[in-house]
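What follows is a single chain, given as structure tokens, in the form predicted alone.
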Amino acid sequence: MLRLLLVCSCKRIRQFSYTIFSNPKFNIFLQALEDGLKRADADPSVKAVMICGENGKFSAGADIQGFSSPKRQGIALGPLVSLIERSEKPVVAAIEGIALGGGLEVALGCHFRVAHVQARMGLPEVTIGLLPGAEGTQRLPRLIGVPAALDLITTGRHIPATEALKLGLVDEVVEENTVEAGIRLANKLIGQPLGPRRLSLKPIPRLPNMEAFLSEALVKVKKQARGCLAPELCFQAVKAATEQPFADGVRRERELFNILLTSGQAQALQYAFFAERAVQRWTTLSGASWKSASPQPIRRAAVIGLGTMGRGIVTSLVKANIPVVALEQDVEYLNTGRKAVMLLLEREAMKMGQDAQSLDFHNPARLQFTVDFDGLRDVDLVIEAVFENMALKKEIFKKLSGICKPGAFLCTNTSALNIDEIASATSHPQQVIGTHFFSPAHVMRLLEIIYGRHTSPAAIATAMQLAKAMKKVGVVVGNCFGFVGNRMMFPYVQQAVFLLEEGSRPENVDQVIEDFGFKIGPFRMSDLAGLDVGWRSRKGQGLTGASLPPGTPARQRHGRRYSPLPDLLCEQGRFGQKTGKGWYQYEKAGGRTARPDPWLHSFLSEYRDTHQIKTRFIDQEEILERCLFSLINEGFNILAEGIASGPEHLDVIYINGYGWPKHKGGPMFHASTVGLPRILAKLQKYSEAHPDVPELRPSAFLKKLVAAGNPPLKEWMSCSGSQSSKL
């Protein structure tokens, strides 16, 4: 709700009140506000106008569900902002809470802006595939300069009022009642000339090297965008402001806005926006749901294990203002872990600036380190983050069951292991839940929350509340090997390795995947994570190593195709970045710059000769389809089994945990845009060429959807006989 306050000559305040962006009949609001402004201009008793919010918020901008309507923000709001600016009487914006998107563009049309110290501002349209479409790309650079405007518009970041004041975005920041401060300011401005305050008349602040700056800025924007169209078109709109008169710049802004509006990327990003909200409304196969389950308060938590994951989890809990007990097996490991955690927290405190004092992590009441399990007796929640070993985890959970209070939730940070088997070691299996964090845990937004056969709804609700407290995206999924993310990742990585056997190279495969939009391809990802991690898992499964029966074919396991290539590299001590050699070579052990390795190319050639594999040229299309379509195919199997309750769950997991490009909407959304009949046909083709690879056999659910006429994604689950999508 935005309110129009009229400051009159008799010191009285007259008020018009309109719902601005939440009104589904947006054009009705625009007409009402236009009428109010015109009446204010025509009324001699009105000396100034103030626009403010209601209930402590200025405006969060337009409802993005309305962008497909004929009267959308970019077309309808711009003329209103111009009308505000043309007013012959001072118009003051009093900003409380948030002024985002169209709300901030309204404020830019005002002649003066006063903000509460706790207010936040931004133009986040780029994050949903659009640009500020109500003349914001033309006004903002005139107000705060091109560099600062480009930063805000191309990143969509929100800034606090204090930063807005430094940039010149607002004229005053107050700690008191913002509306009263705005009224006082409006009274001071009565009779002052308004020409210099009309942003459309202001020249762009010149840079001595504007052309060079813009060239460098475009390179930076493209690099950060990684194929996303909106940041580049935001740049083009701001660039137009530096080259053209205001009216021409506005026309260019509208052209670019319409290009984005009709692009598939905007649709994908808006889908992702709603998907992230949909997964908060979780359900399970047994019928438990977010509607009836209540989270329990977490006043104190514990983390067991201070390796890489445990350190990140401790840091996340401290940042969420949850007191933590951190436990290790002995004093040596504890001291190493303590130093690492403190270093992480120091870095996080530096990032947070003036908010760092609130972390208070040197206070033992907030963060305690111990080797004594008795220190866990009173915690409300424990997160076990030890080595991925079932026997070790069961031993710990058995111990926790006897030490922790009966109501304590017992969480395991496992990436693949069976939650029910871990829970079987306790006397309270209903309190056990999987919390799969992603590395680095204090940075990655995803938290995969896995419920077992006995997990209580309260445990799920509490884990979801914990994710929210840590500013992570919690996604509730069922219990199976690898859960959702890693289960879908397996066929993707498997196909990448098979492609090497058949004639490709790591750099070729990675380049195709990165050109699609991933930040990192499968082989660079493997080198980063460490090849020994997967090797250890395969040895544990009996797929390689000493437990493998003599005479087992090198390239076959359990009647299906298997590639020993990763095992052979590990036997050579090539574990990736940590050893300086893996699928690539690095400048040193622990190096970060991957370079193609001639040794590996020769090794692959010898391997093919040994196994009589005929080398062939593999084009980019096959690389992309075999990697991505096999991953998507596994997603359909997961949906059919009810492991996830909708395709949006899979997409949110892949966007936030596995680097799937957000502007492609996630793997299942991508499948819907490619077309299910095409994916089915391609999988059938590749499956026929590789009959010993079950992961390429089309999912029965995929076949069912194609037979049902390729329904839209939101109708998929109604065809499954399982739960329906929440979108």
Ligand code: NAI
The other form holds:
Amino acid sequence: MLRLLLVCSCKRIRQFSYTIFSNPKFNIFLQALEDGLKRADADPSVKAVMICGENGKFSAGADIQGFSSPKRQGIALGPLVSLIERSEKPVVAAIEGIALGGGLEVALGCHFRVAHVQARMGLPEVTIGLLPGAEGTQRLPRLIGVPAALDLITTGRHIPATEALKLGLVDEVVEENTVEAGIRLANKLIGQPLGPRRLSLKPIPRLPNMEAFLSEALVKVKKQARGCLAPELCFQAVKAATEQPFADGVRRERELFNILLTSGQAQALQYAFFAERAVQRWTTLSGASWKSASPQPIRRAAVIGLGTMGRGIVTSLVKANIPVVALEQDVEYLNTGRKAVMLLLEREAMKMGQDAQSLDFHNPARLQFTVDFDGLRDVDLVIEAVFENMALKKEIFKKLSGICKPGAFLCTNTSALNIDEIASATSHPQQVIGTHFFSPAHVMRLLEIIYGRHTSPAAIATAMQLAKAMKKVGVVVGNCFGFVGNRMMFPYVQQAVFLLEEGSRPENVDQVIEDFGFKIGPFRMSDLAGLDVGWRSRKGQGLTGASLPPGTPARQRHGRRYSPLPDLLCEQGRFGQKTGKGWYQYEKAGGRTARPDPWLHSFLSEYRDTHQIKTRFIDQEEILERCLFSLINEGFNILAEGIASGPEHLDVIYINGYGWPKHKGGPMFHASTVGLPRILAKLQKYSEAHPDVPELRPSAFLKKLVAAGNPPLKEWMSCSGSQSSKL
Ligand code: NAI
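I have the form predicted alone already, so could you send the form predicted in complex with this ligand?
And the full complex, kicking off with our chain again.
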């Protein structure tokens, strides 16, 4: 809601109220605001105009949903902003709460801006695949200079009023009533020349080395965007402001805006935005849901195991202001864990600056380290993060069941193990739930929340609440091996390794996947995480190692194709970055820069010779399709089984936990844009070529959707026949 106040010597003489951006009758609003401004100009008793918000909020900008509506496309806020700017009477923006997107662009059309000290401002359009299309890309650099404008427009970050004042984005910051301050300011300005305050007339502040600055900035923007178009087009719009007169710059801004609007990426990013909201409304197969379940308060939590994951989990809890007891198996491990946690927290405190005091992590009431399970008697929630070993996890849960109060929630960070089996070791299986964090746990936003057969709705609601408190996105899923994320990852990684057997190199596969937009390809990822992790798990499953029955064919397990390549690398001590060698070579153990390794290339050639595999050239299309379509195929199986209640869940998991490029909307959204018939046809083709790979066999649900005429993604679940779709 934006209001227009007409000021006549210290008094508001007329007040118009219009819902600006959330009004479906946007045209009517624009017309009314235009009329109001014209009336103000024509009325000699009106000396100044003030634009402010209502209920302590200036404006959050346009309703995102509106961007996809074709009706909106012809409507431009820009001319209205120009009209504000052209007003003969001073126009003051009084900014309280937030001024984002179109809201801030309106403020840029005003001659003066006064903001409340707690207000936040920004142009977040880039995050939904667009650019500020109401002349903001042309006015902002004229006001605060090119470097600062580029930063705000290409990242979409929100800034506090104090920073806005430093940048010159606002003229005054007040602690009192902003509207009153705005009226006072408006009165002072009556009669003053407005020319210098009209941003469209201002020259761009020159930099001595503008050209060099812009080319460097473009490289940086492109690198960070990783295939996302919006940041680069935001850059181009600001660049136009440096090269062309205002009116031409505005024309360029509109052209670029329309490119983005129709690019497909904007739809994907907006889908991702709404998907994140949709997953908050969780449901389970048995009918429990967010509507009826209440979260329980977590006054104190415990973390068991301070290894790679436990350290980050403790850090996340401390940052969420939840007192923590951290437990290790012995004093030696405890000391190592304590040091690591303290280091992480000190780094976080550095990042937080002044706010860091609130962490107070040296206070034992806030963070305590122990080797004694007795310290866990009064906690409301425990997160177990010990080695991935069922017997060990069951032993720990049995102990917890005896020590913790009956109402305490018992969470496991297992990445794949059966939640029901873990819960069976306790006397309160309804309190047991999977909380699957991603590494590094204090950084990654995803929390996969896994309910077992007995998990109570309150446990799910509490885990969701915990995710929110830690500023993470919780996604509720059912219990199966690998849950959603890792289960879908399995066929993807499997295909990547099969491609190596058939003729690719790790760097070829990674390149294709990274060009698609993933942060990191499967082999670089495997080197980073450590090949030994999967090796241990495969040994545990009897797929390799001493328990493998003699005479098992090297490339087959249970009648299916199997690649022993990762096992062979591990047998050579090639665990990835930690040993300086894996699918790549590194400068040293612990090194980060992956270089293609000639040793590995000849090892692959010998391997193919040994197993009489004919090497062939594999093009980029096949690499991409086999990796991604097999992952998507598993997604359809998961949906059909009701393990997740909708495709949005899978997409939110992949964007936030697995580096899927957000501007491609997640794997299931991507499938919907590629077209299900095409995915099905390709899977059929690859499956015929590799009949011993069941993961390539098209999912029955995918076939069903194709037979149903390739319905849009939001209608998929009504075709699934799974119980969750009927809830
Ligand atoms: P880790 O090996 O780095 O740390 C495990 C820690 O548990 C060690 O510090 C160990 O001393 C401690 N521990 C073992 N037995 C204990 C006991 N009886 N009492 C107290 N502490 C004990 O393992 P990591 O990587 O942190 O994994 C932990 C869990 O998180 C596993 O279930 C793993 O599957 C899962 N996970 C791991 C991810 C990763 O990227 N590393 C990602 C997501 C989940």
